[in-house]
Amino acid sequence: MNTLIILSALGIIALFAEIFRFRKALFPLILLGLGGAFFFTAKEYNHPQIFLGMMNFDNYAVIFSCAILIIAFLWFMMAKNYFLQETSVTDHFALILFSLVGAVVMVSFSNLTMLFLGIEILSVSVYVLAASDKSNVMSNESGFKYFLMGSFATGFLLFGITLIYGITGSFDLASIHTQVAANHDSGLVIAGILLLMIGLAFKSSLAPFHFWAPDVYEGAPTTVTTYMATVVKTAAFAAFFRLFSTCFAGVTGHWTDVLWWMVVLTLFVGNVSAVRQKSVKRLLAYSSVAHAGYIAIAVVSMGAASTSAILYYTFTYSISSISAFTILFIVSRHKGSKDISAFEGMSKANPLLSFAMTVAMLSLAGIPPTAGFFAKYYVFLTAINAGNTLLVLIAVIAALVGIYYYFRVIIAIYFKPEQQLVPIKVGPLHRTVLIITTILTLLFGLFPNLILGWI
């Protein structure tokens, strides 16, 4: 609960920063606040707290909240230079902080009303942020499309919550679990579960409810796209798994087959579509869709190791994504292009960027010894232990397709000559972010138990 208080207070402070003229002090204050929030959140490990039956800060919530705070800390360091050029920097920072409140609620809810509130607090802020580049028509379109599609998905989510409440008479997860088990053959239960799955599949960008993601990711400012691909996706899958593992674990026959096919479709739509992209930003957007499919394998294969697999995958994927999007942001600013051709010959222009991008691409592709390899390994191992061997074989084939388009970027960096030599300067904050994310990607690849041992 301290986490929510600190983040809410930071958001309110950010709103007043312009009025009381301490805008320059806002950024270090936010970093300090996020550090404090992490400290108080970590202190709650092994000390579960339930607040009015609405929120449950158990170890699951604590670990995912800590992961979100670490990702947010790195994101603020990555995004500072972009937002400081905006006159409304305080508004941008406030929106991000309030969206973090929604993310923490999504990983700690124990009542369906809190799930809905968490999703909406997070989503409304991101709708605005996606359209925040007012001079860019694509950004305006991105925000509008995300808002319309998000509102449509919210309707499915609310309809599902209504049906579940109608059959169980409760919004409490524990009560729903009991009532669903007693009424497992009810058509209302099946319909409610499937509608909830559709709503959460949209937030997680699972096919066929992914169609908003490539356009929204491409049109939004690169920093906002980074936030959507990391914090938003981590919170969405944490909420997805918490709901289905708590309420519907006893009726897996009603939903696992549907999710199984959604995973297969997501894997191939994401990877095959990424192969055809020339824009690195759009490539990473489809890559994000594909990775949603890999994470969802752990949800389909619900078991004792699923929580660890989801945590490890979402966290390591987020770290690699921050690295890749940071480099894309730097390169596009210097060369005025987000295409793969903009990365040609970058190894000579900036070895640090080249090495960091290579590590990020290898991790996203799942190549050892990066963290991305073990992320896929643990998800696949979870699926095999649950008897989903065929799904693993399909996922491996999809991953081989993914290797092709990730290596296109690496080949452009090291093996294609630069058409026009453009020196690339990296600021101290961006350099720090890239060093941290690259080290973490390699460190967690070599010592995966640094994460897996906590949950």
Contents of the next structure:
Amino acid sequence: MNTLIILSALGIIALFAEIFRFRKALFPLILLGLGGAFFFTAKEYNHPQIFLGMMNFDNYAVIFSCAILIIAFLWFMMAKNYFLQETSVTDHFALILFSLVGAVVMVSFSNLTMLFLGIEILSVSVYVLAASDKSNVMSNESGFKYFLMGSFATGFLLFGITLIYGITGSFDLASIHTQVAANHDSGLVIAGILLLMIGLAFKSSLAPFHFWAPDVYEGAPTTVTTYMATVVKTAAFAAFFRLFSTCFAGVTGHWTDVLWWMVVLTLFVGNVSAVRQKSVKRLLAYSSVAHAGYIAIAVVSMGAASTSAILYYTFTYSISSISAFTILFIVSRHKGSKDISAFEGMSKANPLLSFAMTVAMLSLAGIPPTAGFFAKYYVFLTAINAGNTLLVLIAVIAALVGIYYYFRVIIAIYFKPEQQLVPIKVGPLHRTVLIITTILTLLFGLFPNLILGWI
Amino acid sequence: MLQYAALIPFFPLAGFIILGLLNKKLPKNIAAVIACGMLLISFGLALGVFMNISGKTEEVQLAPWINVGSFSASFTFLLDPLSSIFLMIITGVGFLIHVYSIGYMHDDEKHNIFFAYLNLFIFFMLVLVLASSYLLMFVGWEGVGLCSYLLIGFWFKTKAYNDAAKKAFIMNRIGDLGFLLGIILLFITFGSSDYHTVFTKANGLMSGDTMITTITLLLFVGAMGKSAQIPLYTWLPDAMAGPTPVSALIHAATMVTAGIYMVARSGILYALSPVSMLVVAVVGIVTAVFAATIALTQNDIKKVLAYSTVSQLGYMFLGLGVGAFSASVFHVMTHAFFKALLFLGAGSVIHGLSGEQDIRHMGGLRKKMPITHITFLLATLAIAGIPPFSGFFSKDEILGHAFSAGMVFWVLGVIGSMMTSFYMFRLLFLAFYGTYRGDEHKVHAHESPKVMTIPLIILAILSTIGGFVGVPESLGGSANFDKFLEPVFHDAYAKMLLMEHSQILSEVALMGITVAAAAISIFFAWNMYVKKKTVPVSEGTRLPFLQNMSYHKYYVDEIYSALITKPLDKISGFLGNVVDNKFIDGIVNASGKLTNWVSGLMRFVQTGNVDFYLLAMVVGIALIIFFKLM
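Shown: the form predicted alone; wanted: the form predicted together with the partner chain:
First the chain shown before, then all remaining chains and molecules of the complex.
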């Protein structure tokens, strides 16, 4: 609850910054605020609190909130320039902070209304952010597409909630669990579960509800794309898993087979489409779709180890993504192009950028000793324990395709002729972010228990 | 005292690390002092061990190593009389050769790296003999192989030297595979590779156990590779490509005797398998005679010594095969003295003649290189088995046991011994007597500096008197050497139950016959090369059949090439060019192309039209609901 209060307060303060003219102080204030939020959230670890049956700050909520706060902290450091360049800085700060509130609600709800509220708080802010580069047609199109399709998906989510309410007579997760178990062969229950799943699948960009992702990711400002790929994705999966593990773990027969097919389709579409992409941004967008497929394996194979697998995967994936998007941001601003060719031969003049990008790509591809390896390993482990060997086999083949396109970037950096020897300027904040993300990626790859031990 | 012995290998290792890291930053003389100094410390410790070890067995555990399930291995060193003798040989002779190298390698640009490699070699060799399990021995075994490879190819800019290094490495791999399989079988049979466990359990087995026979034969394959026995001996003559101190240290005194050490260490296992013992003896004697016949006609001073080494190693295996374990180890020791001396003497000659190795272009060096000449003469007398030089005692002990084991071994042994005397004196006479046959104007033969001659003198003293530690009882001695090693081989001797000594009278008579035979050979050599001043014919002259076969080493290299190398090349070429390039790569590339093509198709799905996206969503939802509810 501390998290929600601090984040909301920060958001409101940000709105006043324009009026009371302390815009310059806002950025350090927000970093400080996030640090404070992290501290007070962490204090709630092992002290679960329930608020009116609406929110339940159990360890699951605390750990995922902390993960989201760390990612958001790194994201703010990475995205500072974005706020400086835009006119309506404070609005953007406020929007991001409010969307973080939505994200925290999404990981701590114990009531379907709160889930819906969380998703909408998060989504509406991000719709606006996606369109925040007002002079850019692509950005406008991106925001509009996201909004249009998002509303469409929200409709199904609400429909699902309605059906579930109709059968169980409750929004409360615990009573839904018992009621669903009692009425498990009811067609309305099945339809409700499926519609809820479709709504959440849209937010997590699982195929065939992923079509918005590549277009929106590409059109939005790179910093916003980063936010969508990291914080939004983490929150979406945390919510997905929280809902389904609490309410529908007893009726897996109704939904796991559908999700199984969605995972296979997502892995196929995400990885195979990325192969031909010339733009690194679009490549990362498809890769983000593909990673959603891997994470969803742990949801399909719901078991004791799924929670830690999802936590480890979303957190390490977010860190590597921030690394990759930061470098993309720096390079594309310098070269004026987001294509892979912009990265060619940059290794000699930019050793830090090249190394950080390589580590990020290796992690996303799942090569040891980076964190991405264990991320896939633990997800696959849940699947094998649940008997989904075929799914693991498919996922491994998909990962092979993944190696192809991630390595294209590494090859461009190291093995293509040098384009220019002028080092690309990297600001101190970006430098710090890259050093932190690279070290964390390697550290978690060597000592995965640093994350797994918490949950 | 004994626990400090565990430090013995780590001084050379420290030397290697210092020299390897600093390399060119160190002045040459400081590098040499470090390398030699480290070895001197090890030698001091080894001496301490040697003085205190009599009748004792100590295990010193350094660190745990591998612990997986029921499998465990640790870094533990074993100190007993057998390992202490090898420690003395390795550090003592090794130290002398290090000192000699200061002079020999003085002008080489890779001087410091040379010493680093030598130190590393000593480290691995010490690990090999100090190990208390087969697994740890294997670490040293592979390590010395690596150093041997690095040092044979030390002057890697010459392709032939590189080829020699690769040949040595590959030949050794074949042996190592056998050795490794043997170790694995040991694990399966005894659940451990620790000597203590293995030997204790083996002691309870009956003679003739099939598994033991398999294990010992596999281990012997490893010994054949490392100690250059038929059919894996061809690498050793080629290994002479390395600098001469390397030939002396690795390819005469120490590494090539690792096979002897290993078989001797496993004495109890071999004692349980009469079949393996017979194989060892037969391979040993055949190699001894075969290599000696090749050495008769070689003209390269180092090649003669190389074949001589193969031949002498054959004698050692003969000794092991007939159950004379301590006699073989005795011969390892005396051989280390006189063969190292011969190689270093040859190095001195090569050094003095600015790189000339062909004995046809030598002669009359007696006056120009007096110290080299005298020491070489003493070593030659020792290897020829003339009493009272060291080789006489060790070789005769082996031949004496061979006589008890079978007349044929003894007869062949004496024939080999005659040839040994002949080719060694041929070498001596051609190089040091007569008149100089090289180009006087180009090459000014000179004696080597003191740093090289002093090790020669010390080794000469050892070659002369080194045999007195093992004077047999039949000659009024007390066989101290055998008594020193008796505790190590006690169980093995007990298993064989033979060891019946021949009558003392006949033992002395046998010695008389071998010495007389050697003397006759020396006379023939003198008659031919000093009196008649015969010089081996130059290249290209047609030789009589037998001489030709010997000169061309029975075309063994050519036979191996035709039977093994070339067919393997063909198969490898087929697998590489056709199976891999066309078939496997074809599948890989096709799957890549397919993915790429599908990816191209996928782009048409991502149209950018929201209405299409929404349609896809709706179709997806409809399908899901339809299949789940209908």
